[in-house]
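The chain that follows stands alone, in the form predicted on its own, written as structure tokens.
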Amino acid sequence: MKIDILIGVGIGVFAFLAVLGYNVFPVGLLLVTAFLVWKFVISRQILKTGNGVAISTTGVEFEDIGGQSVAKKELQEALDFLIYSDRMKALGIRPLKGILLSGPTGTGKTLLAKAAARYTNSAFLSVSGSEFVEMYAGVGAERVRGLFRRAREMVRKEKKTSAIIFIDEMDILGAKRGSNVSHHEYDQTLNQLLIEMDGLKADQGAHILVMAATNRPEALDPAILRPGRFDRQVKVDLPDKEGRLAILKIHTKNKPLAENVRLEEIAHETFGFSGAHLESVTNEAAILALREEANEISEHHLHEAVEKVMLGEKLDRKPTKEELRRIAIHESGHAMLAETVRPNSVSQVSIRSRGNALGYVRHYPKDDLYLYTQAMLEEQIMVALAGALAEEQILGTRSTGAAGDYEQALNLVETMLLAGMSPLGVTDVSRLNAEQREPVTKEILAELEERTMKIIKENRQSLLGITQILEVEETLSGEMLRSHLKTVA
């Protein structure tokens, strides 16, 4: 920041005294000159130093990772190369050269690095991809170069057989050659690193494997996912049930909870959750602990540390009865729906402000789903428009509070299309522009608003009773809802 200003400055001074008719071509070609060699000297002091570069002496194991069991077999498998390296060589198997992560942010993409370093006893060094991309040419190659080069040197100085380089945000440096057209640097660090995997030199060395991480496996260069370079593909994805359970597990050890917490239901109600989601529910756990000056981590912690990572904190919005009124209308329609079309799906129903929502419904999923049919996707439509109907049923209007529910369901749409469940069949999507599917989505829509007002009017005693009882208790358990629907029915 302060260079920035410097040279706005200096710029400002010769603007000056060239107007005063000083003949400063000379002086500034000096000083250009001297911060483009000044510039160079701190870019090759950075690439010697290696900053930039973290060096981890890690203390993570494959036990201390939960619900990634499938990319942990995986990965130990491909590990194995490195360990048993002489039987290896006796069935001619060549040594891999990379390991591509590939998952959701927060899946623990990372933490299997570090434990693989542990495992293979290797040397470990990571960086970012931001890190090797520089305005300057051939600062982003060199850069590749010195950390091979640092790589072979902390193998020599730990006296390790092998050594591991971890690159997290691989999209950065491993994009598609050619996207970035402006800048040719980014292609010639690419090439670089292509280059440092094939092992073109004569003398390597000690054996380097280079594991990457990525969200974005699409947008990687074909060349780098090729055999010979990242060999295999280990697919981190986000844990099922029995995976979150044993990662709550992990998160737990070093908390006091209190006897009746069921892990178990807070890995059955965290479906679609990170590990780093799961890991902050814990922590937001002890934090409400500590706030209530409580010894242990009850199970309402737990399930208020949920809501919160879900849905953000509780806000001090405080809405005009009137507002309130409709907001419990709004949350009452979809509840009442949702235990319509999938009964026992709703875990909790409020009119409390929290993040940006000013009521909500929280789902209660019966088991993880991975496929859904279509009559799945209607009934999660219907939900999702069954507010801002419920407004107009007893009210007469719908607001402004139903345009998330509309953004669902829109999106729920166009799934059901991609899928092939609209009145269009197996089509090629992308090709159709706005007029021909707009039609088709109005259809469908108007149908399911259709089918769902029916079930709105039909049960609008019900919905008036939670209503008045939500307008009151403001929030609701699952088993309340379901126990006050058969009262008031």
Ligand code: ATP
Second form
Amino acid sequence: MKIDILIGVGIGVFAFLAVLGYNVFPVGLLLVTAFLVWKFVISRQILKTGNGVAISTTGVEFEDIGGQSVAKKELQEALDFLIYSDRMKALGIRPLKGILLSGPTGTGKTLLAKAAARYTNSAFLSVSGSEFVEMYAGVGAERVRGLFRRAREMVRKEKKTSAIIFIDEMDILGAKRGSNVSHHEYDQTLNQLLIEMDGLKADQGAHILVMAATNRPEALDPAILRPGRFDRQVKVDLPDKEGRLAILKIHTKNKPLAENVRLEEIAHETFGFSGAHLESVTNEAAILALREEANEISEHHLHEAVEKVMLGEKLDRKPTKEELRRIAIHESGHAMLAETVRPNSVSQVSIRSRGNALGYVRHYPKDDLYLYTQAMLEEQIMVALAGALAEEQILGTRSTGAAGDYEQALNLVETMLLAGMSPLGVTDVSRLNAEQREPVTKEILAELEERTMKIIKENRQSLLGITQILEVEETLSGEMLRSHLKTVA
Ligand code: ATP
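Switching conditions: you have the form predicted on its own, so give me the form predicted together with ligand ATP.
Expanding to the full complex; the earlier chain stays at the top.
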């Protein structure tokens, strides 16, 4: 659009100068040549990036995907439309045009699309929504056309009957129309996709199925989700414990595991991990074994790898003696409070720097819980506040080490507000402004600070006891922590 205006203005200026008697021909010729070169470069760019990555037969099968049994089943059912298309045609069922996979990042959406291509013996073409985003007008729409052209060509060349086009990051390409800053270009691209999808017919020789993935389905334009476009929506969630175990088994198949390794234990402590995280855990464990020149991966390599994926690499950063004492008090505060409100919940406490953390407490996840009561949320907030409050109680001051804890506490308070667990009761939180939220947030935090401080004061001796041990040992397992807590109590 902007370029059209520029061309118009340019022609006007040239005409004006020509009327005034200036020789505008050489400059004009130069500009026209530059414009043609620019156009050529862009069209090359379209060809280069606009057609995605093509794979004739993907190596991924549904068995290579751990967990996700519901998603796999739903997907396979939908794909049977493609396999038994003759039967569908006989019954007059319109062909399936689009499947939307939605869920958090790293949960296996791309793997599912690849497995779908293999299951249906389709050609596979993969692009990312961000590849359609260009500052040049018309490029995105041309890329969409090119994509479908290429899919048809692939089907013909490979003598297949169908192709799957996989569009990752669909929310970039398919955001609600009018919601982007340079929305005209985005809207044109999305419109083109909808036109192509509407034009898909089974009797065109090639059946094309569009599979799209997003982790923000709510951001998508409703037109995309209309029946006849993305007919099926398949949720791909974070794996549960069984799913995590299945994924760990898949990714350790090609790795020598020591006999003592209990993958169930690793699956238990990795609540909230995605498939990508779990793959990384097995890989990191193998790297750790290599570093130790071990021939097989032991359980401690896997535990260490979980920590690394969760918190980052161990750092050689050596805080001063005073800082180390403060960190030990802070972490002991978290650990002691966690054991008081939820006995046997700490799996490890450490004052060794890792990633961004100077020290950390790891908790055993309450297995795969999807609901939290008010009491649980309050306990979590108290555990988060306990680090800074322990510092205040023993050393008289707080430090900047608690910034992350406060962020966590504020997020939990927000969850309480949304769930109607605040003095405001059930309310539309999105309509509250900062002035209305602030006093409620403060009230909740002040009350929980008071309760936390009371526990810290009552257990001051235990706190000092663990601090001392932690300063010497640097890291304590949950069992060691609990036995020390018993002896110093
Ligand atoms: P994104 O939304 O970030 O594009 P995604 O959901 O498409 O992520 P994938 O690219 O499919 O995730 O997965 C990344 C990697 O994580 C895979 O190559 C695989 O190693 C591992 N992985 C993820 N989920 C699973 C699973 N369910 N089973 C086995 N491996 C998995």
